[in-house]
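Next comes just one chain, in structure tokens: the form predicted alone.
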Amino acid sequence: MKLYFAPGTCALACWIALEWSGADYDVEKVDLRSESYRKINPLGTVPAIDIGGPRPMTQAGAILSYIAELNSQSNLGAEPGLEARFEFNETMNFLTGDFHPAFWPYFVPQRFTTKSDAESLAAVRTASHARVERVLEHVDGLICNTGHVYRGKRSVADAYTFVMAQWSEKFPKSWRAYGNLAPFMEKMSSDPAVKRVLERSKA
């Protein structure tokens, strides 16, 4: 299984739930905008995944559920019960549909307007702010006072949302300005994991 990753995006996610789940794994750095890259992934995004299958799979989303689901040993998924899926299934689909996307209008601003000067693009990251906190709040919400995302206990959607909470460091108000986020964002920054998978990106 070899997962393919650009530093910075929510390909790490996966990459700490690969660590988590203790499943053999290879990771390649890969260059979005390459030719190569493009013939593994038409789309020219991360993550991709290739587990043997004709072609990788893509999205990050299933991809973590995958990842929990293979190596079900690591309690990383839903609970056992139909309430208890809903629940991860909603919470998943939260932050690909709604945490992930808020971000989009401040990191391509282009994608969101006809219009590309400088100054145009600029009200675009600054209309991204209003729902980047929403969602913000909302993660913080879920969270509580239980140090996870998902029914108090660590799971895929932990990783998840702690790759793209570091994005808000480049917002008005970050992840440190809430209540629980931010001693989860705290804690998930220490675990060795995730020190690990943040520390061999870079290189």
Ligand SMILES: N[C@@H](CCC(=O)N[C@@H](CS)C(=O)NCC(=O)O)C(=O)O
The other form holds:
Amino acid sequence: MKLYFAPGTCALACWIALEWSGADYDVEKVDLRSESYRKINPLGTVPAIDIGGPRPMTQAGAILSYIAELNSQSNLGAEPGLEARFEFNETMNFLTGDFHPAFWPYFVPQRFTTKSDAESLAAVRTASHARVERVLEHVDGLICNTGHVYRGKRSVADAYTFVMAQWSEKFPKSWRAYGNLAPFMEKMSSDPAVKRVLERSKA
Ligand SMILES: N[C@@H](CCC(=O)N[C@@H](CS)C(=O)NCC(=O)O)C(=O)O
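Can you give me the structure for the form predicted in complex with the named molecule, which would complement the form predicted alone we have just seen?
Next comes the full complex, and the chain you just saw is listed first.
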């Protein structure tokens, strides 16, 4: 199994999940704009993962669920029962469908305006702040006083939340301003697997 990643991206959540799961895996750093990576993922985004099938698989939420299910002994996925699985899917869909996209106008403002001057791009970035605050507040509520994002236990949702909440570091209201999220982030930062991934991904 090989995970394709780029530093600082959501692909690191899959890497953390792989570390937690005890799976046997490799990683490869890619250049998102390269022709060779387009052959791996025509969308030009990370993560992608080669699981030995006819083509590499993509989409962070699907990859994280796959890692959790493949290594079920690591207990990183949904709790048993229909409602628990519903809640897991709800959480993962919030993270992939609301949390992650809230940052897009900040990272790639040019995709959200037909203008190209610095002032217009800065305005798009500023507009992202309110949306990011909204999703940070929501995830703060999910964590509540449990220390985890899903049902008070460590899961792939923790890994994904950690990586994305870090992106708010330079925002006017960063993860540090949220009562439940801040201690969650501190605890995740000192997790040995998380530290290993952050260090190795920069190498
Ligand atoms: N829907 C995809 C989105 C992945 C995505 O946007 N990844 C970012 C990095 S966090 C990326 O590769 N961006 C490059 C680009 O948009 O060109 C997923 O959930 O995996």
